[in-house]
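Consider the single chain below, provided in structure tokens and representing the form predicted alone.
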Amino acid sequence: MSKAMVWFRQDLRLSDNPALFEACSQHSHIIPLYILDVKNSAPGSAQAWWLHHSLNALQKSFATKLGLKLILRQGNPLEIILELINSFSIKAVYWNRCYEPRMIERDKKIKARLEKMGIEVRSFNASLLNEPWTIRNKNGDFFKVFTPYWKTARATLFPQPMQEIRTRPIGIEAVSDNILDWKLLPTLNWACQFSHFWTPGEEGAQQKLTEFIDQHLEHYKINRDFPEKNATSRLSAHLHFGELSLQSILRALEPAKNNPLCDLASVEHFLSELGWREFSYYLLYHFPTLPYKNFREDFDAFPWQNDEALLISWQKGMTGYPIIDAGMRELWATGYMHNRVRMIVASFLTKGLFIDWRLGAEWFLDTLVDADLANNSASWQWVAGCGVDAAPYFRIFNPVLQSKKFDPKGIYIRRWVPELHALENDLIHAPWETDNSRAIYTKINYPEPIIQHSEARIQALHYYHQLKKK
């Protein structure tokens, strides 16, 4: 009889999970374990709600599918893997890596302790297409810019078969916490209608990846950039959770691109998407300071406003600014927004307000449901232009511009700032600027713009040039 540990961390699935599959080849009797670390990975106010329903599902696959049971545990992981070990007899542990600096340091101190102990230790990829440290340029260093990065990866992307667990080992009874005991969920329940958009879980994912092979996928490329068309994928929380394998994703576009009549571009344009989140995390490993350090040093010398109650205004969607207003009321309300509109209210955020590109990564990590620490400091950084393969200083995005061109009858703006409904849709956009604004402002409850936008980009372009004179 031989006993090992699972230990489950950002990849609660059970099929296309290589460290489930080789633990349940391998052993007789296994420990499902998940691990609440706060300490290094606690998850942000939005992804709490998630966690809570994800465990849930983990919890009910096991059971129906594997005849196993979830254990859950809150703590410290090291103390934790060392109680089961001992008083189980468990004389080997697998798990899938994770790639956030904090869990790599943690990861390492774990496999040393346990190796020492004479404990087999295995770890997998179940996250990524490439890990990071596989990809380097001609001169064997690492990629900047993504265009080589990805045009480099991209040559090695080959569906791999699916592990398929055949055994059915023997689950060990060990003591497990009541979920509701980590009071995941919001007290206040601002998460209601999470549950009209979002079913986490490894289903959920399923429905969600073939709902967008089916119905999105084809004028993709096109359509994504309209966010009242509702044409992305929707798979990102899923991805961070590891309830869905990038593998799976690389097998289900296989029949589409077979088919004579596919749009091949926007399947490859779908794909240099998950580049970028690939990109993202060599990005943090390479650099692990990105979350909290410009990459361009000349940026530390950048002279950030950051007025509260500027802030304030652009988190609670009240900036008079439609599109802005439309994409941070759909956060709030869905724990999402579209990708077009992220860059709008980055763009208005650091380059508008000038306010510390870092005070919008933290509240996109508390309000997203998909917020990987990676792909988040990564793409804040690029639209505030301080960071790898950033974008240029003088893209400064119009926020009426991008709204006209990309909601340009108003669907978005109307669904997510209802006060705004009756205007017309050539004033929808920025009803300042009619003849009649001020008529037009005694009728809605809606604030007039918190700066002047052309104003606001005379002074952010100055700042920038400054910067090039350092």
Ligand SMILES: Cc1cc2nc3c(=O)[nH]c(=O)nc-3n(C[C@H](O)[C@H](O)[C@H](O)COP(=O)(O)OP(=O)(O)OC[C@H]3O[C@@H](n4cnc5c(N)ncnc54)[C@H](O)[C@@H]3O)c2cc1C
Contents of the next structure:
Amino acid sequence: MSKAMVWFRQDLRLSDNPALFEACSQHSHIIPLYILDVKNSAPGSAQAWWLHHSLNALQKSFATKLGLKLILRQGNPLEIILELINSFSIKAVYWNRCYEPRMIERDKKIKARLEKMGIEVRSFNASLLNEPWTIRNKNGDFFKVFTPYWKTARATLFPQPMQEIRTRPIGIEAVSDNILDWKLLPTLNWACQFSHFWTPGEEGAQQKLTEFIDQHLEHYKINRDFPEKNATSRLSAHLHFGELSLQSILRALEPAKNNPLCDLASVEHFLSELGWREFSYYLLYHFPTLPYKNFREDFDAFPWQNDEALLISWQKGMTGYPIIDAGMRELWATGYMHNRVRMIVASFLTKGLFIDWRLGAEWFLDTLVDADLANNSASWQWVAGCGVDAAPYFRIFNPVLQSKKFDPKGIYIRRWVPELHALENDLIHAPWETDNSRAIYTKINYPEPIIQHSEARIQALHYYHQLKKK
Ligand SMILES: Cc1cc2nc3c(=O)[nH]c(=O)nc-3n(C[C@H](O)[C@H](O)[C@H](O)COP(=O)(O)OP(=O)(O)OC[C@H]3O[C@@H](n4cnc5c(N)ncnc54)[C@H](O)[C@@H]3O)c2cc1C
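Show the form predicted together with this ligand, please, the one above being the form predicted alone.
Then the entire complex follows, led off by the chain already shown.
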């Protein structure tokens, strides 16, 4: 009889979970454990909602599919693991690897301590197609530009067979917290609509994947840019929490690819978006300061103005720029924002309001259900222009032109900014751009623009030129 512990972290699934699979293959008794470790990985407010429901779903799957009880504990992971090891004579600890700097440090310390005690520690890759240290250029260095990185990484992708647990392990009855005591659900009624949009957990993830492949994969490459169409996979939060394996996505794409009518360009484009996720994890691993330090040091001299009133207008979706306000309100209501609109609002915050990208990133980490330190930090640095392989500094999104191009009929704007519902399509993107704008603003309960984009653009270019001279 051998007893092992499987410590769940960002791998909240039973299927295709290498740590769980290996532990069940090698040991008769298993204790599945989740630790709420607020010191090293406190969830933001939106993610706390997700985590609550995802753990509920995982508890149910454990009970119904494997007859095991998922043990929930809150506190210092090392202390909790040691307590359980001692109480139940556990000989091995299994987990899937995490890649955020604090988690890497924490895991290294725990591993060293356990191994010193003679406990076997085994860790696996459950979240990435390629782990950050495996992809190198011809000189053995790591890549700093996405395209060559992805060319190398893409060549390694082949779907692997599913790992299915064949023998049911025996559970170990340890004391578990009641998830309600963790108070992860918001006390304000702010997240009340989230469950209309999301079903956290493995089943919800699988449903989203099937729905995407059946309904949106074809023409993804074109449609993905139009926020009104909902034509992307909406898998980001499921991937963050590890409710779906990357391998299961690769396997699910195979039948679609083999269909002679398949839109292969869209399949490739979808894979390359997963590639951006991989690249962001790669960057965070090689540059652990990515969440708070400009990758390009010349940006340290950027004269951020950080006006609090402007920041609040942006957060509340009250900037007077319809596409910006639609995005920020979508975020508040659903915990999600379409990628195109994320780029527009991030550009507006940094290059229009001159608010430090780190303040925008912080707001996103608190309000997104898919908040992810790697993806969020890399994306904000990319838009601000200070990141690795970033958008060139002179690329400043014009919120009105972007709105006209990607939401031509104003459908997305009307969905999230109902005050503008009655405006004609040609007015909805910029209600001030007409001779009788006074009359319009007296009829709608909506703010006038808080800044002039054209003036801000000139100012931003001036700041960037100054940086280049230094
Ligand atoms: C300022 C800013 C902040 C962002 N913050 C986050 C974040 O905190 N968490 C997050 O997961 N994504 C973030 N993104 C990336 C992107 O917006 C989301 O991943 C995407 O909108 C999720 O929707 P989807 O699952 O339908 O994407 P799909 O288009 O279906 O893409 C499939 C998957 O690829 C990955 N992906 C897609 N685009 C990107 C990208 N640009 N960078 C990294 N991975 C990508 C995601 O895991 C996504 O689920 C951010 C983008 C910007 C511009």
